[in-house]
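First comes one chain, alone, set out as structure tokens in the form predicted on its own.
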Amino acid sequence: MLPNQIHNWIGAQEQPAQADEWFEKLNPATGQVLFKAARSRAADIHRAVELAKKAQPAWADTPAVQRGMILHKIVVGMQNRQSEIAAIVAAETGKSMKEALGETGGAIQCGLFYASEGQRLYGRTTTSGAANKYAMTIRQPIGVAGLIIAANTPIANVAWKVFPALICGNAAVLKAAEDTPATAWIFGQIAKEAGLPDGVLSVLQGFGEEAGAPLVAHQDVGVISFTGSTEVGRIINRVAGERFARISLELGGKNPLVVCDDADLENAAKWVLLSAFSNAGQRCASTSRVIIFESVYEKFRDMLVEKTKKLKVGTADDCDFGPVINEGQLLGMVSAVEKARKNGATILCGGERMTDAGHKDGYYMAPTLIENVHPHDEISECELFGPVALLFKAKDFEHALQMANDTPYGLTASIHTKSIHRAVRFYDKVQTGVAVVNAGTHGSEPHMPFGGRKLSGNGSREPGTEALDIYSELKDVYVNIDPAQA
């Protein structure tokens, strides 16, 4: 089913770079070559920039409803090959056929939602204070926009940023993260296939410095958008922001779920188990901070270490999680774990990469607890991006609170307690973009705006129609008339 070599899609056409390079894709779960990408450079995101720059202003003229419904095809398509995307992405990530299919429906709902926003791409009629004066917005496309997306959920990642920058007017270049070039790759060939106009969207493979780098340094892009690192997020609002480009940054998260001497303890673990675990935890909304009373904590970390220690790591439909998405990522985590021991933390299970015989090949990182660590430990403030998981102990509520602040990341917060009280004071008062009551610190919809505070972004929301704000500008317009020449 895929092809030996994934190509760019520059202008609405397959090919190699320019350079005739190539670098080599590796299944996380076998170690072994699936096929080889283009790997793009400078001369290929301008081709493709150039490209965008030319198609751009045809789409823009094309009425708001008419895009939505070519988007509309491109979500047909999607539906028509769903089972194909699930394909590509679980061989790409090392995930199940079965939560593979289910990013696959949650892209496909992200697509509907946006081609919808066609009809509803609001601006706003209101009032003057002046006489025979009348007042309103709109809404206009910026131009270029420049995409880079990581590889935790490729395709719910290519929809949450292609869908809006289109249905707004832009021309679109996607940097396709390196570690899953195919899933960028069938998107943009179902676009094609479904008539959208030739430069409108171009999707590169590459290595960030190679490819992403060129596409943020360019100066006829006029929007970028990110998710990645906070350390490369810096990067992008430096060399972007001396244009003052639009710039969008959904950067990393060290989230905190806390658990009070009231929660459902049994609710509490299946969502610490979900949130930590479950895609290998290569979520930006992960947990990765499991505060607990003082009062429950040895009962609530003993069931959760039995819980843990049963989870089936695999790609099987049956198991829970599987690889990381590269060897150099599991290695790291491994690293920060022993680093973690060595000053002080206790491990209460895993810790280390898995090496029997159904695992040694692929890149495996059991699911690790971990308790004993200071709250500015380095293993406590740095992004791991895996399966692990740091247990902590609060006095009291408002203890619990303070921990979940003390962070430089604010994206997502989850509580778990049976107070109305409680609840209400935890997300009126956590510091995140997110805030989740008894449930996990993951699972946005498609329709609601996503984004962090501090390091965890740059104070921008994507998707729901908030990020139809990064895509667009507003324009003011002011219609006088002279009622004697009516």
Ligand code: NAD
Given for the second form:
Amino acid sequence: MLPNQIHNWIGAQEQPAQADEWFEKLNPATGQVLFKAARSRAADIHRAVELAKKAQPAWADTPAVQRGMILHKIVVGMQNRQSEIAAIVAAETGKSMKEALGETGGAIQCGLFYASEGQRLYGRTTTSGAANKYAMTIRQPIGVAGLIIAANTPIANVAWKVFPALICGNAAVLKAAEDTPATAWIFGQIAKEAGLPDGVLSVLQGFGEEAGAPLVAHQDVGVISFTGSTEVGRIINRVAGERFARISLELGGKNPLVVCDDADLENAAKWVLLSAFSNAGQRCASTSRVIIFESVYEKFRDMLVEKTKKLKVGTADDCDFGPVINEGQLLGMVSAVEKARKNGATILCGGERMTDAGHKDGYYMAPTLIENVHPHDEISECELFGPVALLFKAKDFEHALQMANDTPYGLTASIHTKSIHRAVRFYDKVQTGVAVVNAGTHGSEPHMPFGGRKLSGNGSREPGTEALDIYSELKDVYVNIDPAQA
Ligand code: NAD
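What does the same protein look like in the form predicted together with ligand NAD, given that the last one was the form predicted on its own?
Every chain and every other molecule in the complex is listed next, the one we just looked at coming first.
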């Protein structure tokens, strides 16, 4: 079903990179080559930005309601081809078809939300301090949006950025994640079939420094929206900040889940497993620090270890999670765990690459629980982006809260308690963009704002109506009238 070569969509044209260079995309479940993808460089990016600049004014002049109707056609195209998209997501990421279908459903919901926002691109009408003067704000597009995404939930990441950028009247150039080229490519195809005007969306394949960096540096790209690591986010902030582009950064996390002594431990254990291990821990919102009250620590730890050992790892629908996205990611994680072990950490389960016959060719990390690490050890502070969770002991609620906040990151957090007092104090005081009571650490629904504090972001929030603030300029308008001429 997948072509042997995944091209760029430069405007509505499917084409190789100008230099005709390619890179291999491997199947994370088997290590086999899936296809080759276009290896784009600055010349390809410049061409896409030129087309975007040409197409954008007419797109901006298309009434937002009509833009929404075209985006709705893309959504219908995604619905009609949901299983095809999901099969590509599954093949590229190694997640099960069930997971991939769920993710595609989320992307469709996101598209539907923004298609309808064409009917609601609200400004504000208010009073003026002067007589015969009327004050209001209107939303206007920025121009060309540069979108750069990670591979972990590939179709959701595409939808999360392309739909809000386009509904606001921008043209967009999307740099796909190099680990998931085909998902972005099929989205480009669906957009073309839906009648999106030529040049309004280009989808480029390639590596970060070769294809992402020229997009970030391009002076005609007015807004850069990035989902990826804090390390790359820092570079983007510097480069695009230098030329005063609008920047949205959705970065990494080291997310805490607190288990109090009054928690429903069965429910808490269920959510730790889902939050730490689903999608092989490759979620910015993953739980990687489990902070447990001393009085229930041993009991809860033993429950977790027992349940973790029963997890099924593979690509089938009844598996709990699959491989990580590439070998480099796997090896980095294994060496971080090894280093922690040498420094005195106790590996309660997992901690290694899975090397049995069913897993040895893929990039499989055994589900891993670790204790006896210090909150400021390297492994406690750096994001591993894999199925690895650390367990910590807290004396009481205030200690748990302090530990939850004692991290360079601030993306998501969860608390398990039956106390309304603890729950409210936790969501009030935890220094994150998302707080959850009695469930997992997770992202936001498509109509709600997601984003992080500290090293997890730059304060922007996507999706929800809040993303409209990223992709549009507000203009403050005053109308003065003269009643004498009425
Ligand atoms: P990454 O930062 O290495 O790459 C992300 C994207 O940036 C890729 O498309 C890559 O090609 C591109 N890129 C790399 N270097 C670049 C450069 N110099 N200039 C421009 N673009 C460049 O991240 P990754 O390892 O692929 O993804 C995992 C990270 O993404 C984790 O840190 C995770 O927490 C984060 N993430 C965050 C969110 C969120 O919403 N906060 C969601 C998903 C993933």
